[in-house]
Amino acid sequence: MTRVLVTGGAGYVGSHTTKALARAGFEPVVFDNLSAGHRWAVRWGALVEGDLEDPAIIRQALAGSKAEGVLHFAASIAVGESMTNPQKYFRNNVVNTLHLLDAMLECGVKNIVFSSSAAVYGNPETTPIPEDHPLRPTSAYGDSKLIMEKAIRWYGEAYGLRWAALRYFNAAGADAEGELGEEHDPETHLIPLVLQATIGRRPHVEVLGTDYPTPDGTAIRDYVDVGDLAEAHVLALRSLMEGGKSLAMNLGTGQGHSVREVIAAVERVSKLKVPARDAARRAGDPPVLVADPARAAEVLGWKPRHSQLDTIVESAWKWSVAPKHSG
């Protein structure tokens, strides 16, 4: 059975992908320091507790697991925080990823699927956004992802690394079988914030920006189901292992929904009123981010199957009201 090291595999997208890997016949090995991930989310393979700050531990994990590929999710992800604490983002997302790449070279591991972001595009000139759109991030987070895309590409050119950089738009939703979901502390993603306000876990949700040049004045995003994202990672890994071309690819639906439309969807699904307050824009946020997902469809045969807004919100709603894990 092919073993795969999954860095950040105890986190949100990482844990869903670990489940998808196991279901597809791979043997995942999770590498996580549990600073943001959850021990209870590691259910489909072994857990190696370690930090990407330590190159020796990474080498041990790669050699000990005999991994033939890496799925790299371990990163700091909050756009707003990256604007006030860029040091954290460049150290964790850039320096630590270089440690991982160097360990892969030393251990002879040639395949990596990298968790990138639509944040590499910055303010889009065209919508939907194709992969050849200019790359001009407006946040330290987006810059950290773009720097690593460039580094991985050059490692491919120089050392034969095979790679896929998957540029997520907005990961959302929860596992269809109710085994996994979104649990960040602090939470920064819109749908769980709206749900927390709906069930009284926070007094209200803030609508960050009501003066964008959009139909209702609020920011528009392309929401893609986390299970669909997980499937794309499995397909990308298979493609690389079978000799497929190294590429950056968008993961999105090609359709955008505004903040107010998300709130309306939560009210439809929950049949409850969402307490919401208007607030100022968040630094670094473009008004519209919508993917052109054609390349992933063409190269991987990937199409999101569960990414209708109400379907995403329904799975997230079920997770938000379910009994919570501990640990």
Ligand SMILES: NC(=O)c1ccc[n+]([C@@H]2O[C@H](COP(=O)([O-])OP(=O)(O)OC[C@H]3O[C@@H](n4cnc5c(N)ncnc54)[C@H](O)[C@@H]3O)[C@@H](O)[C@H]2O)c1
Contents of the next structure:
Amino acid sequence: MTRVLVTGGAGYVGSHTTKALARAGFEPVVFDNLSAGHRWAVRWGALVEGDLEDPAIIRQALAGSKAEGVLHFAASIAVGESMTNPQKYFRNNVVNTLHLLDAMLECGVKNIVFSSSAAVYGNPETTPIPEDHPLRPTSAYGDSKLIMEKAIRWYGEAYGLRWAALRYFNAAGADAEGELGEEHDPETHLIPLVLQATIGRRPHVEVLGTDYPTPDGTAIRDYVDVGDLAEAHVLALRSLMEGGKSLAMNLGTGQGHSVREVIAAVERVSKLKVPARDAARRAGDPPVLVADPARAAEVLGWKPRHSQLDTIVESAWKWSVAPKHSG
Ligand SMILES: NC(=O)c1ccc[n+]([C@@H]2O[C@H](COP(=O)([O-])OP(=O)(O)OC[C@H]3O[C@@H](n4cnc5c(N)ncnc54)[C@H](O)[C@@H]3O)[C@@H](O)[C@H]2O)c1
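Let's compare: the form predicted on its own is above, so bring in the form predicted in complex with the named molecule.
In what comes next, the whole complex appears, and the chain from above leads the way.
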């Protein structure tokens, strides 16, 4: 069986992807320091508890697992925090990713699927956003992802590293079978925040900006189901292993939904009223972020299958009211 090292595999997108990898016949080995991930989410492969800060542990994990590829999810992920603590973002997302790349070279592991982000685009000039749109991040987080996309590309040119940089838009939803879901602390993503407000885990949800140039005045985002993202990673890894081209690819649906539409979907699905309050815009949030997903469709044959807004909200709702795991 082909082994793959999954950094950040105890986290949200990484854990759903380990399940998809195991289903597709790979053997995932999770590498995670559990700073934001969960032991209970590691169910489809071994867990190596380690930090990407430590090059020796990464080399050991790569050599010990005989991995033939790496899926690199581990990162610090909060855009707002990156503006007040950029040091954390450049250390964890840049320096630590360089440790990983160097360990891959030393161990002769040639394939990497890298979790990039729509944050590499900054304020879009066109919508939907194609991959050749100018890359001008407006946050330290976005810059940390862009720097690593560039480094990975140069490692490809010089050392033969084969790579896919997957630029996710808004990952959302939960495992269709209810085995996994989103558990970030602190939570910064809209759908879980709306759900938490709906079930009384927070007093209300804030609608950040009601005066955007959009039909209902609230910001529009492209929500993509986490299971669909997981599929795309399996396809990208296979493509690299079969000699496919190294590329950056958007992962989104091409459809945007406003904050008010998300709240309405939660009310439809939960049959409860969402306590929402209008608030000021958050600095740096663009009005509309929607992917042009044509490249991933063409290169990987990837089509989101579970990313209709109500389907996403349905799985996230079920997860939010399910008994909680611990650890
Ligand atoms: N969630 C989204 O909407 C979204 C959108 C765009 C891009 N991304 C990217 O996708 C990836 C996964 O996001 P997520 O939402 O699953 O995040 P997450 O926080 O749930 O998962 C990240 C995992 O990485 C681990 N980790 C962090 N630093 C580490 C280190 N130094 N060593 C070992 N493990 C470490 C954490 O413990 C956690 O399990 C990230 O790279 C993120 O930037 C996410």
